[in-house]
Each structure stands twice: as C-alpha cells, then as structure tokens.
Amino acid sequence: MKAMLCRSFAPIDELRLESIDAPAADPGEVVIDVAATGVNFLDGLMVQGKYQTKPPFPFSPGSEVSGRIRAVGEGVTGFKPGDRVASFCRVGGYAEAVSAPANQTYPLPEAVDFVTAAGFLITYGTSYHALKDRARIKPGETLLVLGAAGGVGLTAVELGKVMGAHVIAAASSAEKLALAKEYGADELIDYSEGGLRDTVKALTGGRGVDVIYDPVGGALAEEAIRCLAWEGRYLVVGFAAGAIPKFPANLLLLKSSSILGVYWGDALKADPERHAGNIAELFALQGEGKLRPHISETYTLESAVEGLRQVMDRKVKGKVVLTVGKGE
C-alpha cells in the first residue's frame, strides 16, 4: 500500500510517498481503509519532534481518518468487516490503510460522508470536550474565541452557539470573522487590529467573558486572560502561535478564575466510553442540522504535503482532508 512517510524529524516537505506492506489488526484493534483523512496542526508538530507524541520510526502522521474495516482484531465486538467508520487512529492515517484502537473507533452514519467524517472527531471532539466537560460551559455564559475560522475554533464558535452561549468571535481578518459569524458568532473582534481588552470591556458592559476558547497561545494569551469574568475559565487547547504562554498568577487570584487544560486525545484514553458518548452526540447534532463541518479544501494523498503546509501557515479557513478513497 501507499503511505506518506516520516523517516525523521524534519521539515515537513522532507515526507515522501512510499510503498509499505499494510497493518496488521492486533488484539483490540481494527485495521481501515481509508477513504479520508483529516490534516491537522499537530500532524506537522509531530513530523518535526515539536510534539508531545514522538512515534517511532518511520511513521505516517495522520491522527483521524474515515473508511470501511478490513479486518478485527482479537477481542474486538461490534464492527464487522465492511462497516463505516470514523476513528481517532493517533498516528498512521496518511496512508491507504491504517490499524487503530477498536475503543476509539465509531460507526459512521450512513448521512455522514467520508470526508466530513474525516475532518470530524478531532475538531468538534476536543471543542465539545472542552466545553462541556472542562469549562461546563452553561446557556447564557458569555465565549470569546480566539482563532475562530481555524479547525477547533470555528467549531467552538458552533458549538457555543448549540449549548446556548453567546459567542464573541476574535480572528486576525475580516474574512475569517465573516466565516465565524456565518457560524453564529454573536459579536466579532479582529485582533490584528489591537486592543482585545477593550475591546471586549466594551461588548460585556465591564463584565468580561465566562469562558475563553484559546488554541492559538503566543502573545495574544496574557491579553486575553485578562478579559475573564469573575469565576472565569481559561481554556488552553494549543499554541497554534509558537509560543507558549506564561501566565501571572495574580491574575487568576483577582478573577478567582481557572487555566483549564484541554488535551483530548488523551483524555479519551483515559476514560473511552464517555468521549463515545460525546461522538455519538455530535453525530446525532449534525444528522439534526445543527452542525455544519466547514471542510474548507481537499487534496490527494500524493499530494498531502501541500495540504499540511496550508494549515501550518494558519491559511486554512475550517478543516483540510485528504481524499485517499480505499475504503469508498
């Protein structure tokens, strides 16, 4: 089978499509045929050795992938050969095959597509994660977004929405918070412009927001922690900016607010049967027409590389997906 390959950590345009012999399922495993692919951030971390997972080598980066179960494993119940799945696979899915944990892998509804499902689980998982099961976020509480056209911010900016908070949206241009509006951003900022501080005093009436949806970092972190209601929660879902920020403590003793970790991936290691019940969840809201995954380009596996560039220059606008098509 064909497979975009990482031989060492490196610059991403060093990935080359290689011919390797397909996986094999082991016990509690299922091994896909792709059809799809999701390109994420941290595939490019991951390539480079930026990223807390470091695979051994040689790997195929690729975190989340669609298609139809070739083969089960030992132990596994409930998929068969030929099912349609969607499955947070961790590393592998660049590839026309991929095994993956049968306990992170979920039945795909015959409404979803391929490559919707591709571009999925890991956006709208760690945002609904984030929100319901970190922050707890409730009807009436105000989100402000950072990043809100990128993958996980334009669906938190959805999701806010769905769970009934009224969503400020900040990006770095006019056309990204026309996609966050088209969204359900409630109120718009464009921070390249400066002054997100006032700018959200301004939009609270002084209050300032309940909860802050950040997977950007960088300079733009101490700014906005400082826009937190009293009882605020921070939520820190990545640092898509480069650089991680450091907070200073007095400003959490002033709010009596919290920095919240969101790390899903591992938060669905560890507790499997409630993240599926989140998936279920999410694909049950899009099958009602509440959500609208945004899949904002496609590319071929042959040419991943390109796709993977555009979302490590943060150029993307919603989620990128490779079209692989083994499993249609």
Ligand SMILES: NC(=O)c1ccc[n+]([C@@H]2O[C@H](COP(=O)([O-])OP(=O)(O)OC[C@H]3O[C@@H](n4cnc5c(N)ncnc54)[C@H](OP(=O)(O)O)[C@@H]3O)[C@@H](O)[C@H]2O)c1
Contents of the next structure:
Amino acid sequence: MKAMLCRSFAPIDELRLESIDAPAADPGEVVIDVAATGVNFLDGLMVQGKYQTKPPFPFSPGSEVSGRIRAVGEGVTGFKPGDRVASFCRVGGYAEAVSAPANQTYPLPEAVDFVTAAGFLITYGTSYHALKDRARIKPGETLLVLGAAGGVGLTAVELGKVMGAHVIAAASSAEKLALAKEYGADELIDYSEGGLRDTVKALTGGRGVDVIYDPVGGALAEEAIRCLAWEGRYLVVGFAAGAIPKFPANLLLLKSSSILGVYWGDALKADPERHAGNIAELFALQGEGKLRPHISETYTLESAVEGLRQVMDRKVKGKVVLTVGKGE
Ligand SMILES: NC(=O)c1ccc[n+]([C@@H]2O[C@H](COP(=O)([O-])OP(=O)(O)OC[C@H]3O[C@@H](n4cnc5c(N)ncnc54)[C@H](OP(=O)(O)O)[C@@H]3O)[C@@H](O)[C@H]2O)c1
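Right, and the form predicted together with the named molecule of this protein, after the form predicted alone?
Below: every chain and molecule of the assembly, starting with the one above.
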C-alpha cells in the first residue's frame, strides 16, 4: 500500500510517498481501508519531533481517518469488514490503510460522507470535551474563543452557540472572523493589531468572560487570562503560536478562577465509554443540522505535504482533508 512516511524528525517537506506492507489487526484493533484523512496541526508537530507523542520510525502522520473496516483483531466485537467508520487512529493515517484501537473507532451514520467524517472527530471531540466535561459551560455564560476560525476554534464557536453561550470570536483577520460569524459568533475581535483585553472589557461592560478556549497560546494567552470574569475558567487547548504560556498565579487568586487542561486524545484513553457517548451526541447534532463541519480544502495523499503546509502556515480556515480513496 502507499503511505506518506516520516523516517526521521525533519521539516514536513521531507515526508515521502512510499510503498509499504499493509498493517495487520492486533488484538483489540481494527484495520481500516482509508477513504479520507483529517490533516491536523499536530501532524506537522509530530514529524518535526515537536509533539508530545514520538512514534518509532518510520511512521506516517495522520491521527484521524474515515473509511471501511478491512479486518478486526482478536477480541473486537461490534465491527465487521465493510462497516463504515470514523477513527482516532493516533498515527498512520496518511496511508491507504491503518490499524486503530477498536475502542476509538466509531460507526459512521449513513448520512455522513467520508470527507466530512475525516475532519470531525478531533475538532468536535476536543471542543465538546473542553466545553462540556472540563469547563461545564452553562447557557447564558460568555465564551471567548481564540483562533476562532481554525480547526478546533471554529467548532468551539459552533458548539458554544449550541450549548447556549454568548460567543466572542477572536482571530487574526477580517476574513477569518467573517467565517466565525457565519458559524454563530455574537461578537468579533481582530487581535492582529493587539487590544484583545480592552476590547473584551468593552464588550462585556468590564465584567470579563466566563470561559476562554485557547488553542493558540503564546503571548496572547496572558493577555487573554486577564479577561476572565469572577470564577472564570481558562481552557488550555494548544499552542499553535509556538510558545507555551506561563501564568502569574495571582491572576487566579484575584478572580477565583481556574486553568483547565484539555487533552482529548488521552481523555479518550482514560474513559473510552464517556467519549463514545460524546461522539454519538455530536453525530446526532450533526444529523439534526446543528453542526456544519467546515472543510475548506481537500488534497490527495500524494499532495499531503501541500495540505499540511497550509495548516502550519496559518492559512487554513476550518479543516483540511486528504482524499485517499480506499474503502469508499
Ligand atoms: N488539547 C487537545 O486535545 C487538542 C486537540 C486538537 C488540537 N489541539 C491543538 O490545538 C492547536 C490548534 O489546532 P488546530 O488543528 O485547530 O490548528 P489550526 O487549524 O491550524 O488553527 C490554529 C489557529 O491558531 C492561530 N495561530 C496563531 N499563531 C499561529 C501560528 N504561528 N501558526 C499557526 N496558527 C497560529 C491561527 O488563528 P489566527 O490566525 O486567527 O490567530 C490558527 O487558525 C494545536 O496546537 C493543536 O496541537 C489540541
């Protein structure tokens, strides 16, 4: 089978399309013929050795796929060859077939096409877990989303609205903010020129926001945490800007506020049943027309580097997906 391989930690352009043996299904696993693969910021970090998970070489990046079950390993129940699925395979998705834990693989509703499904699990799964399980956001609360037109950011805007929050979307351009508005944002802040804190203050009558969803990190983070209201919650989702922020502890004391870590991939391992429930709820919301996954660009397996470069260069709105074409 064909796979985009990483043979040493290096810039993303060093990824090469090669022919390798197809994977087998170990106990507890399924093998999926990949129809489509979601491209994520973490893929680019992983091939450069900058992500917390460092797989043995050679490996293919790609942590979420859609497709059809080709084989099931010992002890796997509930799936059979030919079933349509979406899976958080963790690694190996830039390939024509991938093995994945069966308990992180989900039946795909007939109405959801493979391209949409490939970009669904990580973005919606992370934002739903963050807002529902970690922040326990309540209807009427105010949510500030940074990087609001990015992969996870846009789903946080959309889910925030579904969950009854007043959503302030913040991003680096008018074009990105227009997309966040289309997805329901009530207020918009362009932070490319600075001034995030003052604008949030003005928009909230000086009160601040109840929840902050931050997939960006860097310098923006400390400015953002100063925007929390009394008993506010700050969700640490990612560091797309590169630097991991450090927060002065007095800020938490002064607002009786909390910083909450969000690591969907490991939360899934810790409690697969709870997350299977979350995914089923998300697919149901999508079926009801309440979620509209935004796939802005598709690439082929051969042009995967180009797609990944768009993501790493801050150019993408919503999701990029690779159409791999097997298992359709
Ligand atoms: N904790 C979890 O469980 C979890 C799950 C999924 C993803 N993540 C992490 O969340 C972050 C975002 O992931 P994503 O897939 O949503 O990425 P994405 O689609 O590329 O979005 C990231 C956003 O960050 C902003 N940004 C600011 N500085 C940037 C820079 N130097 N390079 C690129 N983007 C920059 C951009 O928005 P503006 O241009 O508007 O600033 C961009 O839209 C990543 O760090 C990823 O690893 C964490």
